[in-house]
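Quick heads-up: it's one chain on its own, the form predicted alone, in structure tokens.
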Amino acid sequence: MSGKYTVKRFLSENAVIITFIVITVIAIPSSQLSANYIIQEMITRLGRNSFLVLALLLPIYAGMGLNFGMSLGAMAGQVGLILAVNWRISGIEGLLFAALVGTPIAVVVGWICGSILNRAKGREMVTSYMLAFFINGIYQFVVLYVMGMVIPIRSPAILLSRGYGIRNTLNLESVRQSLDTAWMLTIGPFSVPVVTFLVIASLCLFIVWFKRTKLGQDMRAVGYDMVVAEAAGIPVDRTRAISIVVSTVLACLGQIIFLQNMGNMATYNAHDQTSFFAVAAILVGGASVKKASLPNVFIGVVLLHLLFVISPRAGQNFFGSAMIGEYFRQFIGYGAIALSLVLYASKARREAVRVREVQYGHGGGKKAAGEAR
């Protein structure tokens, strides 16, 4: 009986990972892609996306759930890149300049986001999602009207023909893969962007160190129980706001890393899917609204993007249309988020029932709840 319960619990807690592994195992032979191509794509995508997904961890530790508002930081990073291209600052210097411009913006919008989320306790995820739409409107106004009209833009190559506003697509050739190619290690047929992975490793070490600091311990205490944390003298609202600020700044830096790898930027919607794909990745890696770890990040990035790589070709070979694979990719991404949230809600409900049973005795949970009413 105990063995069955353990297997059932394992399958329940890892349902998303198992589902993705099964789908991937079925799809890889159908895609007919070579192993070398798939491995190189995974190396590239790990370097491109991991920093953004790591930005989600601190708000989860603080009990604020999945930070859909991380796209605020992505917008700040994009403003920095626009100004770097405008002033023709190239290479790693251009990336550092973009980070210096974007970080203060990310701190401000992150603090605004954290303050608002403190007024929406228990509804942080949907509130951050709606707040991202609001800040997106301000970003669109700044990029479409303010830049070139109020903020001087010296480069005519990035301006719209009317003389103000930034073009729909921005060429980032001046900073394209400057971080990735700073030290490219060739191992057999594979190219590894060493500096990019060193940056990601540094962030992982920072997170491990941060969790052991007083502020990190406060965040975990707040995430566990806000009432107890407040009774212990921890400034709950301030701690929660700081977690969002740090997450937003990391999202800013992660978006810069992402876009320098891509080499171009869709000025008005490059940030739209930032939080969506990051959240999908960490959930696919086995994380939940209340619990996440570093392994969840990297497992999720590999599994999600492995499916992204093989699904268009598998759709082409299976159904004669690559678009089927594209639709399937979108469906899987949204489905991963939905399935994870449903499983988390179901697990939380079972845990509540278990606690009542322990408190009132087996079988007495319903009776005790009835007597309490």
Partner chain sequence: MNTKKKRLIVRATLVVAYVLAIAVVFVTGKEHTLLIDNMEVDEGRIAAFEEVLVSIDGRESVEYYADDRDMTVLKGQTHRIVIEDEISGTKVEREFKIPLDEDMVILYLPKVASGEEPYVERFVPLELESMPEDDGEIDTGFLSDPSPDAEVVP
Contents of the next structure:
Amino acid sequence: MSGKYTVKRFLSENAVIITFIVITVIAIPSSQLSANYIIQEMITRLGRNSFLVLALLLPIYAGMGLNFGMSLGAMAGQVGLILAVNWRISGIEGLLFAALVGTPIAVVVGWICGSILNRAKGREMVTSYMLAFFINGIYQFVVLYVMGMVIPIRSPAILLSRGYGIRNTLNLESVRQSLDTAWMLTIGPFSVPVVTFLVIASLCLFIVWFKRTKLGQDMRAVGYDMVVAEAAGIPVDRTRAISIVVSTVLACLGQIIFLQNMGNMATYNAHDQTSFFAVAAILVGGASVKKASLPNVFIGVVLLHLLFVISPRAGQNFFGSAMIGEYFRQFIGYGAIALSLVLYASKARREAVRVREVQYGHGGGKKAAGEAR
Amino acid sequence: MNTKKKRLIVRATLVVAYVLAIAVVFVTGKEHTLLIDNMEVDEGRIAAFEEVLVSIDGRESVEYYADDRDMTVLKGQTHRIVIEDEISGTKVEREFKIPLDEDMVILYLPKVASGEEPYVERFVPLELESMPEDDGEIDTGFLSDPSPDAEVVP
Amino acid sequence: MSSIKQYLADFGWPRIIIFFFLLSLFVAAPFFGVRLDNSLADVLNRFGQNGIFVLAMVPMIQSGCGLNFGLSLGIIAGLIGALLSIQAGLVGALGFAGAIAMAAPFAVLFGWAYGRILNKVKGEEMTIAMYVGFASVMFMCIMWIILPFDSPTMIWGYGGKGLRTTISLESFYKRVLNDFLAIRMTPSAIIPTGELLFFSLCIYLMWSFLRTKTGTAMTAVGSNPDFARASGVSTDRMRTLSVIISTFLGAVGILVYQQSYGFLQLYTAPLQMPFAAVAAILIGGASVNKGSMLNVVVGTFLFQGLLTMTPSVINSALQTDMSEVIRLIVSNGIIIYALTRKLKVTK
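Having seen the form predicted alone, the form predicted together with the partner chain:
Now the full complex is given, and it begins with the chain already shown.
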């Protein structure tokens, strides 16, 4: 293997991350933002978003790709938060209450999602995406009609004046940043939400531990080859469903952490962009549909949000239009997802062809080209 | 005891513990609005304080004059109040409970000092401050029709 | 006869339920003060507006590329065509024809590039198509701001930069198809004959194309790749061709859609449009790998019928605005149902 080949391979394998670094390095100076401001933003955004991105890991291990259905969990968390605000449960207790109420809902919808995805093998990603739309309809139904009609809402401040349905914007003042400020460490000019980072760290430990358990090993086996795993006596469908359930529950908790930092919630569309930001982050961090690690998560959050922070200002300074920066960051997000999906899918296809060629000789190679996914 | 039964018991315990945990955070995290009132009671039966320092749950003291009424938010049900009359220098310390399902209660400072019960009562606000109404408009994505009115200058 | 039986078997119970649901809405409409003639005219109008988007799904389904979630690329090509036509000052039928003609090269170019990408990612087409579509829409958002169009009707007069979000077609080709041979059924209900004729023409062209040698080869690539290869058909070429056709139909589709509404919408408007077409063809009984003209017609009618009838009837019946939620659940539910159906081996 020549050196040139390795360089080329390195470039193609890390194309997304390299593109990102290059764009960011070019854009930082033109944004004219101070280093202190950018670093503080990164600390805040790491605390706010990392948990949500970590929720994507397990389904990737189980070979189910990117769980676009994670917004299901986000919706469960939002229901928990609405009820916490309704009953005026404040502070850390309010967040715990939201988590305790949201988790069983997340387990149920996660199980439904897992079962449906088991019926759509090979099309998990697009199905989970549509599933998020579908459950969104049910969420709207619950929040707009059931709350106030069936579930009693006692706080008139969050109720629409017609007597049922929750207002468009929910003020989370009572739980606002209660996790972040539980212990805010000031290092130089920066403030670090220690408890939030401890929660994230313990989730990382959980994931590392989980990978070593029997279930975690099974999950990887299923992700590697479903047929072989089935033959080895692993309950494939069950394992896959569990990975989605865990992911959904984590997304529920992650959304609660995210929203407590934001301090208010757009009742009807706070979950719309959840999977977009999380998926874009993990892919920008160098993960693929089949392979992801903890560093991918954190690198991704930093890189993606760095660009998000600077692009509106850079757009303003470059083109004289802040909207360009806004569109640009969405383009970059969608583009990064598209690019890394394309790179991975085409690589997987090439490899499948190569494997077939080795197995069946060159005659079979052509055949494989048509069948490989 | 067979394993099936054992598992059932473990699961039941877990469910009970879960529900208990919800109950605990509900009770301890529940917020109540407390109105602190320093007005004369029953047209002069108990006089208001001229000047009084009030501290709740060890927070910083707040000074009240006669006819003052203030609002604060408390978490949990059991609270401790310390009242110090700045004229006479007498200090009263009392513990009071807010019923779990009350959103807003009023505390009469003169009653606390004179030892009359109940000095904490339920309070029903006459009218809620009007809030800007937003309609529950949902995002139907691809199902919504285009409208020419949706012009926004980019 | 057997084909009808086959169709009913493929139809599946969710669609039968939707059919009867829609039927009951029509039956119930007069009792809730909803005028039947207006509703029917409305459904027909929307049928013509959206039909071509749904038709655009067919070639890619046939060639095995799955549902075209990236239809927005075609829509973008159509928008470029429309803008060029306005910029050139073409009006009336000429403006509409000019828009199609000027959109065509862009549609072919975009479709070709998009097809090349999809050929590299066989098996993952749908998710990738979706994100390629999203990314292109956002890229064009930037372009709409910086492209040098200068016709006064389409740029911001003051205070803004670039093209307007909504551009009126009033003085260009508003309702040029709709008003062609339009029939006034009752004083308030007009049948947009021209639009329906145009849609029928497109269906007929697609139907006859699929029966040509190239058309059958395209279907063969999707349904029986081994056989197709054995008979010397290039899989990749056929797939790319199907993507180009689909993209072109997307471009024509948006032009028909716009002339009927009387204005064109730029920026993020095309973002979600493909989903409606996907939902419609799936409601019509198509699956991820099998779609026919019948699916297109039935699906567009059912889906648009549902969109028209639920707000008016359900809202007056239940005295709430619950129809939006019902629409969300029904149309997305149908998409999921179709995605989770076991693929049948084609004979």
